[in-house]
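Quick heads-up: it's one chain on its own, the form predicted alone, in structure tokens.
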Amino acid sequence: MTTVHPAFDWHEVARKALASRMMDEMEENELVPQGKVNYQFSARGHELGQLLLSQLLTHPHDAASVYYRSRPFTFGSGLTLEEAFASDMARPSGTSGGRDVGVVCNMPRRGRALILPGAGDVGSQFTPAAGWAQAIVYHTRELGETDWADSIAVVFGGDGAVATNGFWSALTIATTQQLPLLFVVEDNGYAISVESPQQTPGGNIAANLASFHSLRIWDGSGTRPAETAELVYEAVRYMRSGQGAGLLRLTVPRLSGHSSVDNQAYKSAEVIAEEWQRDPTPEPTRINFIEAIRRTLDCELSLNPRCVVFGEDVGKKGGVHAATLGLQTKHGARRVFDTSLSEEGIVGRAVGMAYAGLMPVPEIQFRKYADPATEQINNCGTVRWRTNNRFAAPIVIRIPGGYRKIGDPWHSVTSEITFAHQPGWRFACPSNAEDAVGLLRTALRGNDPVIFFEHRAMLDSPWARRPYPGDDYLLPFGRAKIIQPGDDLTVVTWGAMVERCELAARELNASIEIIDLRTLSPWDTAAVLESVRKTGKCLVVHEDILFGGFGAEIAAVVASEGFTYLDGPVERLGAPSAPVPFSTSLMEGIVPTVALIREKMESLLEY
């Protein structure tokens, strides 16, 4: 994001653009076919400029006059998703109480622009905006109300609307009176099926109005973030200077039909493909768990010259799970290197390196193989205490483990309780690629030793894939994530069991809250207790052996600190006291299955 204008909250832009996009797609693909939404006008392709503008309209009397493709702007101005859905589904809680077409919006000021009452007539939004702009001048100059000073009006319209009486009338008013009115023309090349040159000579209203007196023109892309941001920023800055009206033309693609009943048969396949190439909010690239680890290690190696990665086969081979593939070539064999086959030696040397100020990241190939390093792991965790804070050894031990497509007693162990019992250690067990990035980066930038558990079933799981959250993304330890909210039952889990709990909950007609702890040391007691306060019931699901497992710790805390909330026994589900077998069918008798989790959920729900 370093190439785009710093005046904007780009995280908000991305979040609300994707929310608008997902709502459009949900309406098009589900709600319209189901008859729950009757009139649907997609804003796909128009999101970027609208959301950027919404962030700049913060003066007390800024106002906007919108049209039916302005929903991203309304989101940026404070409209909630619930209100938007309710409006399109003609529900009482919508902006018109079910009286008007859903995308015809109105909204009092919520910290940003007031949204003037919209209308369904093409072009009717322009002259009320001119009236508001003239009122700004009147309040400021005639009434002396200083809080109106520097406020502006903005009006949105498409390239088809510039042929209407309303547009030309408002343009005449704004330019002759030199009003603080910004016309925003979102030119997607089509007024339903009529192409721009048949609406406007040459197809470019900005070029045609270049000689208009008292009208400043900006013309450019509405899909390239850096360019669009600069155009929007300059336009609003100029409008607040009081020099007169302005027109901002943004070229954008219309990625859906004019409405839900328009199949765009008038566009060729080549035109549609070209429009999608200009999509301002492309689908984020999803990476798998392994790629998340690799990219985070790569980033931190680049940023921190004290960081070193080592272990058996992590160099030329790139690790037996490919988590370090290519890192030695890029960062050199002194920083990413192979070791002898001695886990005690791997961890012990990491401790010594940490004493000397390096940031060692040793890899143990599988969880069971960490056992020979038990003494070094224990000593590392207690060194602060044993030396009265004179020494510390912040290292990050990466350990894959758990079942995959098949199991076995040597490679499929989790046994997280062993590490939870080690004083001084933090323990992370992410369930997906995004959390893996955030937790690993936090571990690598921290001052405590960390066991970072990478579940083998999640390494290339489609469920665990997520968009890469960026090179600055961090997640604090001890903060759980609500995978899905619910009121009937709390399910606490982590690692590979998160996906299985989600699948089990889908099969039940109940409101089940699923909590992914993400870290076990520390673990988010507050989130669990708050959820149990709401649901009254708690189920803990983990892959490790049930007897003495970490679920017992959670159950004990809930029973002790949340006893008055409970409406049933705290239940646990884990593996029996047996190794994970090699046979897939036998493994299903050990590792909790979706069916077994569902049965346990049902039993507790019926209690």
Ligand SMILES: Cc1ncc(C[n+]2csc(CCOP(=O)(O)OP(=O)(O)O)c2C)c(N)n1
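Form predicted alone done; form predicted together with this ligand now:
Lone chain follows.
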């Protein structure tokens, strides 16, 4: 969503809209065909206004009367996905314990609106909402219960529902008594197949009620974020002012059939195409790797006052890779600061800070410049062992490195084996933004020192951009990811080589399983062995020098523990024993290319 109205948490809107959308799609494409859900109502197209509204209903006596297409609103009000699925599948943990249709729900208050008991008969939702609104006035004025003051009731309905007795009855009650009741009409143009001009003349209930006494009207799009946000915000603001009832009409597309048993045969292809043009759900916004790091640091700095971020240029400049951009301004120069040009000083100081209970996150500008801190790094890893567990120094050293468009021996090496060989350290080498978020957060909340390797080729690589997985996202260390499943060959890799392996596999007509290890200390032996058991063949691809590289460790474990599964030699591909050269063409002679990986895959497949 491009427009940010300050009254709303837009990340939440996007997250819950996508969750609701995914649930609808899962029901339609899997659960209904499989017979696990028998009756389904999709809210696809209706999400935006409902979620925005849910965020503003935070008064302790706000209540909402919903209908079967209100699931996004109930998510916004606190319903969990588990409860929604359970309701759908008529399980005991659903909102009716399996008694009522899944989307006919009710929910005691969870910080936002209380959801009054829903019902299946269209129109019956309106008058109970009017009753709640009248009770708000009674509690406030007759009983003098000041905590009820300024509460409101909201009732949702479709364009068909405005023709019902209940709607008109509630409208009369709310307007004659000037009650704090907001009618929200989600006008998708259809009541099953009957079009809105048959429900109200001209098809627009808001236009028809324009001159209705004591009723404030808002009418506009329910799919354009800025416009919808403004309408919702203004409507709730007015309702809380005690001036009486209101009606908010939001035009939305109904992107699915009325229910799972409706094939929409009454809509032309043009109508359906036009409806999809109004789809309010955003494509998940992808962030790059560096933004993933920045956001996670920002989030953990906000949550953990003991967290400190420092290194050469990380303060005012925001780091030479921009990973700490803006963090000093936001969190202050005592928590995000520049250091002197001494890696020994950066890491050694971090160790001392960790002894004293802080959570230091030092940055080393480029891989090779960690070398001056070798002594401190080694000592940090062995602290627990050396002190018989009486001291620990959990620090997270962020180190960018690896080749980029060009190479060189200082910035572009990975040499991960050096760290894998340091007792006591954990080592993460994520290939993409999503994994970077999860692993960095786990590192920042753990009790072990972690080397967090940020591959330079992936920092702004389009391949590594992923939807932001959220401020709570954690990934365990030692858990590999199957990038693509396959039966003929297992390829084990990590970091920037994951993308290259994927590209190479795409050029071959074979079933290749690609495993991204994500962390090397510990590494997921179980996932690799399980895969080799299936494929019988294993290739390890890494960017670091082949001789004595981490691939040798993997090959040794596969040869030893997976010997009986093997149907060919365990192969490795890595760099020759030389630093990464400056010129691109020389560099491509060192770092495994897509062509080289493909050749290696081919020869092992043919073995």
